[in-house]
Every structure is written in structure tokens, then in C-alpha cells.
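Given next, in C-alpha cells, is a single chain: the form predicted on its own.
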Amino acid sequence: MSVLLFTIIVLAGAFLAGLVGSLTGLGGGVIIIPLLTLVLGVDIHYAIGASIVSVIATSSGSAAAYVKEGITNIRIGMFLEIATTISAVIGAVITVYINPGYIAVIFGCILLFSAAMMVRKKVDHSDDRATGVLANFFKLNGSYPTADGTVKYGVHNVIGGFIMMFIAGIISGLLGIGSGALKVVAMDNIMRLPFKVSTTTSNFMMGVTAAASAIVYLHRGQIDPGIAMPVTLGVLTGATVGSKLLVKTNTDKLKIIFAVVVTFLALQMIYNGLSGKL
């Protein structure tokens, strides 16, 4: 395969990954890594390195808009980043000591979990103003604007959320994805934040978490510009288009279809990992 053809395929695949990832909230890494490893035969470590760079780009672009709108809780984001950045570096460091097949199996399991989280019915905590002791101490409670005015909310179980974020950071550094599903578990289910706050704050954190692990991959020479550049451009463009389509699109059916596709990719990654093909 020529370099030009490889770049075109990666660019097109990354655009699709960014588009669908933006519409479903999973991010482009869940598609781009299987594309690079299963279809194009790229070493999984280089695929992870390229995915991490794309996570930094997409998070930086969309996070600025959410912060400007006043939805993102910056205090929670900065507090939980203590856990995610440290653990992301740990995840990136231990990757070199783990068999690529095992990494593929772990990635497949995380994809299955993400697919299940995507179709699961969510419970809105926007009317929950009760709060925890640590949330008061660190002043993590906040508010966000809506069409009906400002809505205040309380934060719960800060320690539980911090521990889950530590696990999410390890997965992010190990696999090169945003670990959005685990972060939603931490902020939505454990800390009981409203939808918009948990998703936007998670997006705000992803870039910082990815940047921490990217240093390790860059030091090892596993971020190849020939792969990372088209991946980043494609995912960033696709995510931008997806954010504009999101307002007009009914994502419920799309999420079910995407969950099926992600499940198929997950089983393929697990099979190839166990059979030693990666």
C-alpha cells in the first residue's frame, strides 16, 4: 500500500470516527484504533499514540466552547485531574511491559462496557441539591445555565469518584482513548452530577489526561506523525461536523446501531488478542 493511499484511508476513517463519536458521545478512539490495527495492520502501540494525539485535539476544541457556556465545572475537573493525570502516566508506562495481545483484550472489554453504557437509560440528577462533606470543603458544588434559568446542583461521594477517575486514567493511558464511559460512571453515577455537567467536565478533562500519557508515548517514539497527523485532522473535522448535526439528529437509534458496531469491533479485538494476531 502506498503512503498516499494509506493516508487517505486513515483520514476518511478518522473523519467517520470523529463524526459518529461526536454524535454518540464515545469519542473517535473506539473506532480509529480497531481501524488502524485490524484493517491497516498498524502496531497497536503506534495506534494508541495516534489516538492520544487526536483526543488532545478534539478535547481542546470542544472544551473551550463548553467552558465559555458555563456548563463545565472547572473545580471538579481540576480536582479529578490529579487522579487521571498521575494514573494516565502509570498506564502509559506499563503498556510497554504488557503483551500487545493482552492490550487488545482489555481494549475489547472496555469497548463492550462502553457499548452497554451507551444504550443504558440514564438517571438525571439535576434536581439533587444535597451535598457531601468533602464537596463542601473543596467547594465543588456548582450551577449551570438552562433555558429556564440557572440550576444549582450538589456533589456526592467525592472519594468514590476520585478512585474511579484513577482507574479511568490508567485505562486512558494504557489504551489511548478518552475513557468517557468510566468517567461518566464516576461523575454521573457515583458523584451524581447532572448530564450536561458530567459530559462537558469529562470532555474538559480528557485533553489534560491524554497530554500526560502522550509525553510517555512521545519519549518512546510511538507517536508517528505520518499516522497521528491524518488521524487528528480526520477526527477533529468529523467531531466538528458531528457537533453541528447533533442538534438536528435523533441519536437514540444511532446509539443502538453504533453499540452493535462497537460490540462487533470489541469481539474482533478480543479474538485477535487471544489468538496472537496483534
Given for the second form:
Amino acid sequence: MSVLLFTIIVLAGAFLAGLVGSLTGLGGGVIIIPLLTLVLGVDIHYAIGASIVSVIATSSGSAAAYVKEGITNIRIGMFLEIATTISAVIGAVITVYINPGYIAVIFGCILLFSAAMMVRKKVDHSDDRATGVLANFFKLNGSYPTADGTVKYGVHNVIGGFIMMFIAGIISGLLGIGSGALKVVAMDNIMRLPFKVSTTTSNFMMGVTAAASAIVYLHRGQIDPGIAMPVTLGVLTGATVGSKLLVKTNTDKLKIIFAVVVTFLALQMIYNGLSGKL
Amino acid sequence: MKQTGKHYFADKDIQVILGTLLRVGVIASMLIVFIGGLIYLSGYSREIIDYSVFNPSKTKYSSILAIFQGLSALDGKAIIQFGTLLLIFTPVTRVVFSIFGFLIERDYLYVLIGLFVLCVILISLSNKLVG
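Can I get the form predicted in complex with the partner chain as well, since the one above is the form predicted on its own?
After this comes the whole thing, all chains and molecules, with the earlier chain placed first.
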């Protein structure tokens, strides 16, 4: 394939991935990696390198908007980054020692999990009850502005959330994705943060987590400019357009369609991984 | 909860600065990647590429030093990699900035946490991790 054709296909695919990703809340990487590996025959290590760069771009791009609104809890973000940066580096270091087929299988499983998380009905567990010693010591409890005034919230099970973040970081470094679905489990379900706070804070953290593993990938030659260029430009423009559309679009139907697509891609990745095609 | 109130205003200022910093970093790096992409395409667009096998030695610009050397030659690929590097360092600058923010607030616990996160990222800069 010629460089020009490859660039155009990846640019278009990445734009769509960013667009649909921002409308459904799933990161662009989960579409980019199957596109590159299954459709264009790119080695999964290059796909991982390109994907992590797009994760940084979208995270920084959207965090910029959220941080100004004052919803992001910077202390929770910083505190949990201890776990995610260490584990992201570990993930990035071990990724080449693992058979590419196994990486594809793990990726497929994470895709299935992300699809399920996307369509599931969200239950807000947050409250402002008194919390444990750790949450107080690290000053994690906070408040955020809503239409009805400032709402306070308490942070629960800090250790559980921290461990879950460690796993999310390993997966992020291993697969070159933001692992947003796992971060939601840690923040919404375990630490019981309000949705808006957990989504924006996880977005805020993703850039730093991804940067830690991206440097390891760069040194290893996994970030190829010919792939990274159309992927980052495409995903970021797609995500920007998507966030503008988000206010006017009803995303429920879209989420279900997208979940079906992601499930199909997941099964394809798992099949190719197991049969040694990747 | 008294403490949260006291911190709120200082936190707010830092958040506005952080948001601007992230936005400027992303826009600047995207512009550089775009310009590098145009130069790269104008030179290589007809060439045939094959990414089917991962070959670590094939990517010329896999170290910061090599990227800067290629940059002085105005090579399209090196310019793209420089933009990518800038993108990677945008959230890192964000960490550095938050450390100063917490220093101003005299929140030394979070100064330490920030420094720790920064150290982990600096360790990832070491070539030895690649293996």
C-alpha cells in the first residue's frame, strides 16, 4: 500500500473512532487498534504505540475544558496517578515479552467489558456521608458545581480504588488504551464518586498515565510517525466534532449500535489472537 | 470540611491555568504534527509501506536526541515525532505545574505526591526500561 492511501484510510478511520468515541464515552483507541491490525494488517505493537498517543491527545483536549469548570477533583487525580503511572510503565515494559496473540486476546476481553459497561444502566452511588481515615488524610472529599448549587461528596474505600487503578494502569500500558471502563469501576463503584467527577477526573488522569508508557514505547520504536500522524490528527478532530454534537444528540441508540460493533471486533480480535493470526 | 472551603479559591485559579496549559499544548503539538505530516507526504506519498512486522530498528526517531537531530534537517518524520513528543510532555508539564500550585497552597503532602508521580515519569525516560 502506498503511503498516501494508508494515511487517508487511517485518517478517516481515526476521525470516525474519535467521533463515535466521544459520543459514546469509549476511547478512540478501542476502535483504532482493531482497524489497524484487523483491516490494515499493521503489527499490534505499532498499533499500540499510535493508539497511546491519541489517548494523550483526547485526554488533554477534553480535560482542558473540564478542569476549567471545576468538576475535576485534582487531588483524587494526583493521588491515584501514583498507582496508574507505576503500573502503566510496568505494562509498557512487559508488553513486548508477551506473545502478540495473547495481547490480542486480552484486548478482546477488555473490549467486551467496555461494551457492556457502555450500555449498562448507571447507578449513582455517591453520598456525602463521613468517610474513612485515608480519604480524610489525603483530603480527597470534595464538592462540585451543579445547576442546583454546590454538591458535596465523600470518598469511600480508598485502598480498593487504588488497587483497581493499578490494574487499569497495567492494562493501559499493556494495550495502549486509556482503560476508561476500568477507571469507572474504580471511581464510580468502589470509591463512590459522582459520575461527573469520576468521568472528568479519569479523563484528567489518562494523559499522565499514557505519557508514562508512551515514553517507553517511543524509545522502543513502537511510535512510528507514519501511523501516529494520521491517528492523532484523526482522533482529535473527530473527538472535537463529537463533543460539539454531544449536546444535541440522543446517544442511547448509538451506544447500542456501537456496543454491537465493539463486540464483533472483540470476538474477531480474540479469534485472531487464539489462531495465531495476530 | 472547613479545609475544603479554604482551598477552594486557590484550587480554582490553578484549575484555570491548568486548563489553558493543556489546551495550548495540544493545539501546538497538533499543528506541528500536521506540518510534519504535509512535509512527510510531499516527500514519501508514493512510496510503498509495510507495517506487518514490528521491527524496533526500523523507526529512525526512537530517541529524543535523534528527533532533535532530524529536526535540524527539516525531515517530515522528525517533525511529526517532535509534535508527538510535545504532546507526550503536555500532561507531564501539567504535573510540574500542579506541584507548584500545591506549593503555593502549602499543601506539602500533595507536593510530595506530585514529585513522586513526576519521578515515575522521569524513570520511564530511561532507555534501560526498553529491554
